[in-house]
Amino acid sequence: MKQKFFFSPLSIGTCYYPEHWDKTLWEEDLRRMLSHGVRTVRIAEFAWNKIEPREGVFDFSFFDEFLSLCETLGMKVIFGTPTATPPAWLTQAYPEVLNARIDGTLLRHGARRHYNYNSPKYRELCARIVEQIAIHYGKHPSIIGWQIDNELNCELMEFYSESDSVAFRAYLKEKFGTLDELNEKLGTTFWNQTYTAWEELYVPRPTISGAVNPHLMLEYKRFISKSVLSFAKIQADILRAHIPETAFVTTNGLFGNVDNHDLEDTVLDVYTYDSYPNFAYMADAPSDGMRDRWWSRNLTKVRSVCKHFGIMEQQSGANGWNTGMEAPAPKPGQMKLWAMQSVAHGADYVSFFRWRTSPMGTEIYWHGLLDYDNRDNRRIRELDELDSLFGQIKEICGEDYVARVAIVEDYDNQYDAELDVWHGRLVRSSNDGLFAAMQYSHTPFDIVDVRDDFSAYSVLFYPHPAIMTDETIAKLERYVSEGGTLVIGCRFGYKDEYGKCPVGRILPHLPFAGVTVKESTFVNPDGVKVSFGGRLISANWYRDVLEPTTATVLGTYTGDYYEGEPALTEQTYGKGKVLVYGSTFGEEREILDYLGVSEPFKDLIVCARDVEIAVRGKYLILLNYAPTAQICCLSSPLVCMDGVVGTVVEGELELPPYGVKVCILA
């Protein structure tokens, strides 16, 4: 993965909607932003009508005036293409551009993202407005970057319009060539689903039980991703024909049914993410101990796509729509904490959503840095603190996150786990367990796509890859033979690339693991554990009873009819080894301890479990997610940044409630 654009220096931005405010506020707002460290604004992603108020009639006077003010004051701009909200005149004239429910009911004008990617008419009209904008503003000195659309696949990541069915048929025909090949690969003989004409194929439609061909559904998810990439590429290609090489092309968010790695590699210059950790405190959110720490996993996924990314929308105030989503305001310190959480995981640009809370529309409860009253508040004070700290650590831009451990993911298995409730339950359980184990043991980790290079990591976890291709197996074999350690969970390698279970395949399908499966079963959590190293560790949801051929048994089940049967094995292979675990991974750290990768910074600093430790280059970042002060014990003095000057700290370092400290490593 070669990144094409890097933010530098570390800086702050905000999202601003000049169309929402009287023009008399613009200059005051921009000057006020600059006084608090905001150097960039994102604009225009929902403002199609301001540029094309009627079909084919273009008027740039509104944004000409605003951009002229930005240029005068020295404010930089990220300009959004406005294709996330087609205007009323467009959807009225061309209803075929609308997305639909699975039953075919059109999703009408009145919200956002109500279009479908595959409508030829919508592509034509989007290309036209993007080109007009790019011609007019492409060389504007204030514009440093361009955002394509807004949050691709947000709200809905499934598409059921007539245009989508037409495009899906074309996708299937190109991939399989003949109906005989499609029928064979997708197992359509089951339940008499065999197709005899391409016109018989559709995107999913309602069925009597909700059940549909899972192999066709897997292709449907791949098709949606292709549609997103194709739609985004139309805009990116137009922009690049008119903007300078120094201006970047991005999009924001990280949503489902999109191969984000492919999107980054083939369409974008840099990725940006929208980070809202207070979603973890919504009324219906699970009350587990991880809460906002879960956003560290989300940010790790973003880092997998783009090692040095930006935050286009960073949590500032309370969140909610008048139609739902009630998320509380960040507590004192949390806004700064969450911004630094983003930086700790690879963000080199942080843009807060939004400058001022909207007094109108669906997002009247989605609070910004300022409230309706427009007065300074504690969030503005935290913004000032963050600006001072950014000034001290601005050289962090381009510094890599340090991790020796990685979790392997791939889109085929991600899509399959969303379709297959057996597979999905295992993946969710292990994702939760591994993340908690690594967070609580202060073990930094990366997420890597199966197509990426593994050589930087001493340990790889690949929890439950039901789909394993020969290419993947060969790549894992090379990694292990060259000295890597692979840890793999239950139920892997039992499906082919179409999600079918080949007859006669010996499981688990990993020839160099030195183990097969004697028996397996899905279970409800029932208290059965695995005895390993004198401790008991979790074994939830599934049990593979392993049968070693050449592997050594490290752990055994403690109950039920498989009492004493192998549950964890180890096989030396070449210079490395493979561990196979017959269940899902829990939050216990025993496997990490056994492999010698937990607490990699313990010789330097020891922290309580409520504190996350991250290292980027020479910067050691400590994040306290607790409402109480936490003490970290230092084995040697460290220079600690406090936003003004560096202070040498010895012995103990106190982190205030929801506090952040950045130290310099020698």
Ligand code: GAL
Second form
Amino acid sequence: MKQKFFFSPLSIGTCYYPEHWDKTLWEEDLRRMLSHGVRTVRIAEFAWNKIEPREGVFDFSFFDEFLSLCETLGMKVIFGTPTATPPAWLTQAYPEVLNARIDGTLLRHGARRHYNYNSPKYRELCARIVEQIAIHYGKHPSIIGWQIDNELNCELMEFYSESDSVAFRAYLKEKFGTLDELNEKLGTTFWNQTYTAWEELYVPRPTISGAVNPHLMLEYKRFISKSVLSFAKIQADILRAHIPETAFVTTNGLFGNVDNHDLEDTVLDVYTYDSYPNFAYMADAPSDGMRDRWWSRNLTKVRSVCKHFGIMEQQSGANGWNTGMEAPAPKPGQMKLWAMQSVAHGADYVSFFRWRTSPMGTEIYWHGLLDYDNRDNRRIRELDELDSLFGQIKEICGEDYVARVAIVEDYDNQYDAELDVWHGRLVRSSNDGLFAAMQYSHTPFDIVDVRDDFSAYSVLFYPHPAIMTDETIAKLERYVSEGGTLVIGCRFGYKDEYGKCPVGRILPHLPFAGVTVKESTFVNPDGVKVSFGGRLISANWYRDVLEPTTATVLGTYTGDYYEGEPALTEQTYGKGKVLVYGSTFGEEREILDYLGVSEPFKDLIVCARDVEIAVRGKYLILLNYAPTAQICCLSSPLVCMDGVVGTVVEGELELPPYGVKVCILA
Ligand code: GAL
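Now show me the form predicted together with ligand GAL, since the one above was the form predicted on its own.
Expanding to the full complex; the earlier chain stays at the top.
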């Protein structure tokens, strides 16, 4: 991870669409924003027609006028390249730029993101408008940064156009060199899928039963990621040729079928995320205990991509499209809570979506800070509270989130788990389980990409990497021999890098774990658990019956034909150790307790279950997701920020419903 730009000081922004409003509103809007602490606006990301109303005809008068007002009033601007919404004149003239459904039906003009990344024509027209904009506005004094496109791979992360098939063939040719190699590596002999000419290869097309070669599909996902990166890089390179070094290039994520780490490292200066925790309260959302707290996992993932990120779109009002998505308004306190959830996890810039609710289009129910009535409301009052709090904690910028535990992730396994329902089931189960275990035991954790440095962590969980390379095994061996503790789950390493299952591979595919897998099975929910340290812990969906060679047995299954057989083992290796768990991880905290990493701040504070704790530098942040007040017990007095003055709190610290407290560690 090589972050090149850092937001500072901690600040607030909003998404503004000058093209949605009568110009007479602009000045009042900007002044009003500034009076509530909003110092940056993101603009233009869907406004292609305002700049190139006809092919090759460029007119900057609209944004010239708006930007000159920003300059006069001292409003900073993040300018979006408008390539997420190709104009009607463009798709009419060049239908090859459109994305398609899997059956080849073109996805027409009328919504957004209807283009494909690989059409040479679209790349040419995007490059041209980005260059024109960069030449005209690159050095504008109000512009502090640039957003490429909008939410790459949002709404649809699969591409089935003719241009995509052409580019996919080129990708495969470059990767495999010959058809013999491709056929062998991708196992095409199964069901007679052997290819005899490159032209026979396509992006996925409809098949009977929907089954497709899973190994080719894995390549297809890798290919989409490469397409996203090369599309974004064209724009980043053009921008950088015209903007000052101080201005940043970003995009707003985080979506599937993209290696976001690679995107951040090779294309962007800083990553920004769009955080909408209110999705958890939509009409059909599952009502588990985590709800909006689940967004902390998403934010953890963003922090893995970029330690000190920005929020380009932070939930303010209710979400809603007229075509779907029905959600209640955030309750009093939730808007501020969610903004602070972002800050707690590493955000140094928080920009609310959007200033005022759109009076037209698909998003008439996606509420902004203001409603159509344009009057001050409780969201504006929460914005003021947040502004005061930001003023008190501004030095949090650039401070690291503190965690000793991490979960290892990698894109090959992420993609494979999206394609393979067995693998996917395990990953989802352990993701949910581990997240709940960490949250309820108040154990802050990071997500670390397999390519990144592990040395900051005393414990690493690597739940179910079906695909395992020799390079990763060597890296894990180094980590353990130097003193780390590695905890792995079932189905470790049974696939090669193409997703095939090599014959003769002994599982778990980890030579220094001191254990093998005697046999294994998928299981439907049946109540069988693992007995460990006098307690029972979950063992859902899959069971590896372990057979230690040198490892010690820590836990055994409580039922079925493997009752009493090993389910959890431990092996010391070098200065560290490896724990192998034969199943998926549940929300119990026993393994964390056993390893001595749960509740790292318990000498300072004992938190209520519904409260999340995060520490960034000297700032201790407490987030109450519950509709009721929660009490945390302090061992010694702490200074607490309430947005006005710091107050010393002793003994019991009460968090109001959906409340936030920021305390200063001595
Ligand atoms: C984001 C998108 C915004 C807006 C918002 C609410 O995904 O970037 O443009 O659409 O969601 O739907």
